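There is one chain below, alone, in structure tokens, taken in the form predicted alone.
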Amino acid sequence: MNNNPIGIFDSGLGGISVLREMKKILPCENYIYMGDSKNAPYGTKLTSEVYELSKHWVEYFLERNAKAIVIACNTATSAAAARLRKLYTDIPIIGLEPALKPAATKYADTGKKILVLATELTLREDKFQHLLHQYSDKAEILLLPAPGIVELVEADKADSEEMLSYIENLLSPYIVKNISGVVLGCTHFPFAKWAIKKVLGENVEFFDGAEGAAREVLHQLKLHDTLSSSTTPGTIELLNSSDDPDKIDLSQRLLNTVE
């Protein structure tokens, strides 16, 4: 059990931003990363199927003899995260939130603007929403569905200037509002960034689930006394539900991305 995999599952290549961030943390863990781009973007889907989805690959999942499986997405965790752990109780299930908790301790009452950025979706569900009330007299918090960031960063165009522009067109109203903080909602923004200070300043603070989300992971490991044995770093399959086979390719390249 304790050299088993560590399945991962997104909407797409977003969760590629999770792994990178697990293996930093868990480098000697064997991981099967599957990007659901057959069927992205989670985020303007019916709760219903993006549970259904979700339901399938942690199955999926558990017949390659998974020892804990990451929801890499926080769509799918909004839709389906609860659910699944009360259907599934022998192995953790680990998902994503929006990090608006670090972000509002770190602004509260500071009079400075927080964005969150994420699917539609994400924003409407009851589990954000409720995040959001318990943070929304901390700080001013602007909320923005963002659902271009994933077909961009699906069609491999991460670092265009077709970002750039639809970055420049979503943001653009929000350059006078003096956004101090930027809440990435979605694990596809992360490999957007760049164009994200290109339009709101250099200064502008990054907040995402991933590194809590991987400390988490190493948690559950400890907890379940299935941290691996080995001393040498694991082996990483990657794999789409897509048929396009420049997805595989993509995600190689996302994954050594360095930020």
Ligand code: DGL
Contents of the next structure:
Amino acid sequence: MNNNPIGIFDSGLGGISVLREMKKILPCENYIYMGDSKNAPYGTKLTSEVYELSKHWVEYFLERNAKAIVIACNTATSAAAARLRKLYTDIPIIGLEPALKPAATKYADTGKKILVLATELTLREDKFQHLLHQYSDKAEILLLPAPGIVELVEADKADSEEMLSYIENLLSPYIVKNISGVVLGCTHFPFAKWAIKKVLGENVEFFDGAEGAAREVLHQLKLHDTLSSSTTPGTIELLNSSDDPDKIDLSQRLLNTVE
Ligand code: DGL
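With the form predicted alone done, generate the form predicted together with ligand DGL in the same format.
Expanding to the full complex; the earlier chain stays at the top.
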């Protein structure tokens, strides 16, 4: 079982920012990445729709004999992870959630402001509302959906002028608010960090759940005794549900981008 793959999925290409972290922490594992670009975005869908899509991908990875499944999508995690864990009890299902806890803990009682960027669905779901409730008296927390980043990353425009002008329009009202920390609550958003920094300033600090999720995968593999015994780099199978042949090439390029 040890060399069985880890299945990872997202609504599209965002989850590659999680795969990138997993490769650093678990380089000898084999990965199958499924970008559901055909159905992107998830963030503006109903919870029930995102649950059905997520269930489909979990079943796909079970057929592929995955030893762990990573929902590399904050939106799908909030809509589906808890129910899927109850349904498929034999396999660890690891999810992503906006890294509000480390941000609020770091800035507790400092008067510093935190901006949480995520999808509409993530922000309205109980899972995030519960998290917010836990930390809202510790720091000033502002919430903002940013669906345009998802669209631009999917359209191979992560590094474009269009990305910069979208972020300028979105964040210009926040410049005067003096934001100290930005929670990247959607896995597409790390690819727009450069533009966020340009608008909010070089000193803005980012909080991203990817590294924590990768550590949780390591922990779960140890717990289930399914860590790979290999000492050479594992394989990465990049897949996409869309018919667009360029998606795989774009996935590879995003995977190669260094932070
Ligand atoms: N990448 C996803 C997330 O982490 C969602 C993007 C979308 O499809 O709306 O939330």
